[in-house]
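A single chain comes next, written as structure tokens; it is the form predicted on its own.
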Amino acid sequence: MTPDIAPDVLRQHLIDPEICIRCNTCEETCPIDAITHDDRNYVVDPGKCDSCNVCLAPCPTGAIDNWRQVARASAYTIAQQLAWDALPPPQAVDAATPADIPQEVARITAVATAGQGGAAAPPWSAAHPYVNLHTLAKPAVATVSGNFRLTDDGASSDIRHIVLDFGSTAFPVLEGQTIGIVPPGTDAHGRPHFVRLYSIASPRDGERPRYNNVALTVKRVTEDHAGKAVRGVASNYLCDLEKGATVHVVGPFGTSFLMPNHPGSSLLMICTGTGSAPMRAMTERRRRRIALKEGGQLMLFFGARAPEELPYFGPLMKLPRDFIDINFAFSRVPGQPKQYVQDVIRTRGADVVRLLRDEQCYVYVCGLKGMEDGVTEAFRDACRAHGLDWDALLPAMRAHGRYHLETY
């Protein structure tokens, strides 16, 4: 594999002096003594740091998780870092230099968020996300600790719940973030396969609480959107993995599609198929903290062709009705009219608009690209029917981190 950054460019690790509380955790955990301090600042020696990221997870404030892409000849020295009161702005480096994040990841992300006008602000109370800890040059190696089929054996869709264990490798994630899977081998042209992104389906404390693991929701791709037979490289690779197999993982990625942490916040979630992954993570996070009574309302609109094609159908049916308001939409049930998530949103229009009016409600949409227009029109119709202007509301929601859309 080729490195993410050109040889004359350095992805320099820095510590934010405005956030750092000088607890010495980073210096104590650095295995190569690349971190030092004086009575003013904690700093990272660019000549020693090898981006192992061991220091990131223990930092209580996130001050340690800061990076600048700089010309290697202009790297910030220890003396410069010790003297500053705030991190410097990004340097201008050669525009042809690839970004820290792999270009394919940046492209996929741009496509996913295009419907909301690009990247949106995260909720103001969201936890600090760690991003790009593991790169194509230095991927994390995870072990498959579980691979479970979610859909019925007779269903046309083979959707899996796959659990990856990172052992002692630091890989902190938040609900709503994604990770990149690097399929082994090369394509028809002899080039390494592109990174494929998958949303985390487990909460931040792991699929198995207090263990260093994450869950993914993966559909085996056997045909494209037009129905033509294809074999998805990454999806089939993941779905065929057996327990004990190892996987190369990059990331995590994502600083926007994050859940709020402040008490009283509500979640309005709309998804189809494997777009349920982040919704499952957020719902499970709230379920595990239900005794704290810190959250507002959870409302879910979940679409699939039929119940047997719907991931997590059984577990969702067991959740208390006073914990989450679940609305299913099935489009291929024999003897019943086709119904999509936008149809059910219109049916529940009064309740949807009540949540949209609530400044503590955050909206999340995830699934196939084709759902975007239908969901947008359903919101517009519901708002029109209940005295609200969707086209005026949406920009305000985006600006305040209340509307998040990722579709593929």
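Positions refer to the first chain, counted from 1. Basically, rigid core = biggest C-alpha set you can superpose within 1.5 Å across the two forms. Computed from a prediction, not measured in an experiment: that's the story for all the values here. What changes on going to the form predicted together with adenosine-2'-5'-diphosphate:
- After superposing the rigid core, the C-alpha of Tyr76 moves by 2 Å or more between these two forms.
- The rigid-core alignment places the CA of Gly374 less than 2 Å apart between these two forms.
- A movement of the C-alpha atom of Ile19 reaching 2 angstroms or beyond is seen between these two forms when the two forms are aligned on their rigid core.
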The other form holds:
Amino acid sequence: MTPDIAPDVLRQHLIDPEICIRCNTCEETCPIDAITHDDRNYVVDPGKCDSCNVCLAPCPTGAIDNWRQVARASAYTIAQQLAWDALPPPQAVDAATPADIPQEVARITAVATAGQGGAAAPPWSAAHPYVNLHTLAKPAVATVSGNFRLTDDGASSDIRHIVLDFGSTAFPVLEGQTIGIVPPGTDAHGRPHFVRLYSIASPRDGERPRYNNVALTVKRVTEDHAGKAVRGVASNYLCDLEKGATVHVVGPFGTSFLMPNHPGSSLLMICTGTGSAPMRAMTERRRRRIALKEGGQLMLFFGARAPEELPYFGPLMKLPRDFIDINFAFSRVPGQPKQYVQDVIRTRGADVVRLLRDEQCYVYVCGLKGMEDGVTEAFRDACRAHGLDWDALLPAMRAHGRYHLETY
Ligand code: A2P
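Following the display of the form predicted on its own, present the structure of the form predicted together with adenosine-2'-5'-diphosphate.
Everything in the complex follows now, all chains and molecules, and the chain you saw is the first one.
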């Protein structure tokens, strides 16, 4: 660990004294001697553990696989852990590190949600989001553990899946939240670069359960909205990162664009390009819980230039059809008519309106600013065709946390 750059919040590794059978396997396995014991408990030294997870698999009971987000200053000491009969309840770490949302983040969020008139209420059953645990003054330091190109080599866009590992630093996220990346260096005026926001593409428990990481879906920006050549500072920085590089991360952010947690809730998701990141996170959350048979439907409308330009095309195609109803809209496939997501929403109008009527269905729109009007018109038309008044429905959906839009 490097205390000089470590933030205030720690993801502390603990052993559950109620389940532990005191077999000594973890202490023998730990490569850095972070585990110790007395005649009562096996415990983890918060000053040594670097969350390498080597001890997890050999543990016969799972007692080793316990974590708490704690304020670093009040991490549980070895002496405290040795006295436990049971694990303590979770601490309220967000209250321990209050800080204002950076102005730049508030501005980006306001622009992103302007198309629906500002951020809506979150779904009533959404989990509690932590926000701004890591600030510009004290960013979290993540290590790049993967950087994979998602688009085909011949594709015109370079979209990447970038995995950031937070090691022993607590960085709790929920699907739909964003994190801020601070590109190193300064701009043409010698000022530090602004923070850039990216939606996380992983579910709350990371790319793999119990790995303390999140993935981002990043498109290398090489031109502006008008097609003029520009080099996006943050996107090029991220897309060029190599495995092992470190990145300064702030956040997490977002208290509205969150998924419902209650069984029976459905998701209607509409995205273009990298707007697929939150949809991947939510879909993956549901996929991991498929065996629980919680019910609810997933319907996805996904717009891209062509299949080879669509992030996560392969994994999406492998999902069971009775798990998710996928509708692609391709705009640049030679020999095929140009299609946008709004066209496909109209084609599937009856099913879309059935979901809009369903109070258990929550709608998420994410992608290009330009799609806002088209998608709104498609909803309005589909509603009109099936006896529903979109303009009356929208405010009610917003008030109940059922309609969420983020565009850029
Ligand atoms: P287009 O081929 O017209 O650019 P991108 O690859 O630039 O991220 O865009 C993702 C998809 O969103 C592309 O298929 C793109 O089509 C499409 N798109 C562009 N403008 C709109 C819009 N106004 N409404 C819906 N989709 C759009």
